[in-house]
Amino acid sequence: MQSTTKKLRALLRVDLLLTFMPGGALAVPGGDAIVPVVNELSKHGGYDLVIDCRDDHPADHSSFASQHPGTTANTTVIELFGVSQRLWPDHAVRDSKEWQYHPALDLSCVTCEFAKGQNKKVDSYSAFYDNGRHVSLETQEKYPFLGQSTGLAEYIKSEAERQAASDIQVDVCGLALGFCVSWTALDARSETYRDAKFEVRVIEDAVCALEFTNGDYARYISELEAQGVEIIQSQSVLQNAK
């Protein structure tokens, strides 16, 4: 009897919150335009897991420029407990209106949700780990709260085991390329299951970017591709799911 293999396929929907939509505190240009694409992928992409990943900040989060007098949101970069940190406007504050998902986002297909950025001492762009994951051992020893997992990697791997999957594919969509989308994709790419790296894809027409300088977008794409992240379009997902 011929053996069969199963690939666990997960769709990670990153930060589709009002705070990142046009009119929000940290608006990503065109962010609302990708919501219908994300909905279509979630319903018809053939995924085993559809996971929402969201910023979940306390009001006094240290990444907010408001917590550092004399600084400017979006442009000031400081060292925060040994981690380079761009300062942001107050955003995604837990239980605020802007912390809510975009009202048109379909939540009916969501398997579970993972929060990030809950520790006020360290930001968390990635849905997998906080921003302190890659600091030196000396810095980690000095600030032992750095480098914590959100539990997302463990969850995906446990689901793969439960479903007897032979390997794992993670597709990433949402906001914003260059920051939370990119960090999530790169951390996913660093994960292994049964001695094989996660296969990771970013769905280009289901993401938008924060660009501060000319050429940022092309650089974001190049950085992902250099680490083995595939850049695809939603139509290829939907066609292959039929």
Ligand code: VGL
Given for the second form:
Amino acid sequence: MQSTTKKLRALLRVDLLLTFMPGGALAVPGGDAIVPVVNELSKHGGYDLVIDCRDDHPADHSSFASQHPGTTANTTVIELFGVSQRLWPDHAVRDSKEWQYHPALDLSCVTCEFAKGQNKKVDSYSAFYDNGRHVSLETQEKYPFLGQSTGLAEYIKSEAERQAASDIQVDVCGLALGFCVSWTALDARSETYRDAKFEVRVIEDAVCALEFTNGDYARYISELEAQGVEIIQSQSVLQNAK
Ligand code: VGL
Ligand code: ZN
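I've shown you the form predicted on its own. Could you give me the structure of the form predicted in complex with the named molecule?
Time for the whole complex; same chain goes first.
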């Protein structure tokens, strides 16, 4: 008898919101150029799950420089409940215009959406867990709200079980490399299913980076590769889906 093994394949589309596009409050230069690539992948990449991950902040989120007098957006780094926090311009405020998806983003093949960054006390770059996940146990015990799951890992694993898949592969695209894309990919890589790590890939021509200093891009890529995240191009996904 021929044995068949199914791999569950998920595409995570990170933060394709107006707020991160040129003209938005936390614009990623060139961020809108990836939208057609993301659409193509979503439609023709052969994915079992296409998941939108959405930054979803209250207006007084503590990652906003506006909440901390005397600080500068994009530059100042503070400590919040024991977690290092770069401060940002007000962005992705729930129900605001900029919280909407880019109008050219195809939503027709989206399986579901996961929100992050809803708790004003802690930021959430990753679509899996808030930024408090990586602090010491001592700090987590002091601030028990740190390190919450969004439910994304549980959802992907339950879908894999339901579809009788033996492995899970997660592809990550969207904005911004270095922050939400990288943290999401690295958290995915730390997950296991049936005793194996998730296979994780970042689709390089379907992401765009927020760079502050020379060499940031290369550093982001090497940090991903060091954790076993594969860097691939959309063409190879589309070719293999045929
Ligand atoms: C992001 C900073 C703050 C991102 C979100 O999408 O990369 N970066 N919130
Ligand atoms: Zn944010």
